[in-house]
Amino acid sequence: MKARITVTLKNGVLDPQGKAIEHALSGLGFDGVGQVRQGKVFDIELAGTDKAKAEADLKAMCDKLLANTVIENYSVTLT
């Protein structure tokens, strides 16, 4: 079973890396780019076929390691 976890900063949390990317894109001539927010994507392969167990395990992985839940949100998609 495969999963994709997307981690993004919560609304209201400053994103200096996103701001730097926004300015760099403008400097490269890409006009019309609004706000840029950066994040992380994890593609994970899991053994087994139990969807409920996989979702619980992935949520635990995010809560314990992959996301800082104080300042980040995450979403899990099983594929």
The other form holds:
There are 2 protein chains.
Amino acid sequence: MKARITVTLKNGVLDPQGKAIEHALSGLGFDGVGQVRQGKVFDIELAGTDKAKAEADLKAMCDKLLANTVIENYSVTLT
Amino acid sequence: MKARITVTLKNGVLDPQGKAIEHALSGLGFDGVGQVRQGKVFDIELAGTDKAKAEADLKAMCDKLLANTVIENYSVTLT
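Alright, leaving the form predicted on its own aside, put up the form predicted in complex with another copy of the chain.
Entire complex below, previous chain first.
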């Protein structure tokens, strides 16, 4: 089974990397670019076919390792 | 208009960060974790309502700044 975990900064958390990208894009001549926020994505291969167990495992992985839940949100998608 | 750009490493490109996550997950006791690959996600706000222009702009942003197309793939989603 394959899963994709997307980790993004919560609203209100400063994102200097996103700001830098915003400035770089307008420097390159792209108009109309508003806020840019950068996040992370993890593509994970999992053994087994139990979707419910896989989702529970993936959420535990996010809580324990992949996301800092104080400042980040995560979403899990099984594909 | 909001857009999400996902940038992932191409198949065959080494991903030491993903490997490190794999080892950390098995160290935390998660069994059955296969390959892990890490990528980046950019959430971009765009002015205007022309979807075709927005998609063309976003692809140009990826080619020029956000992705290294030698080793990375990107996908663009308008939301």
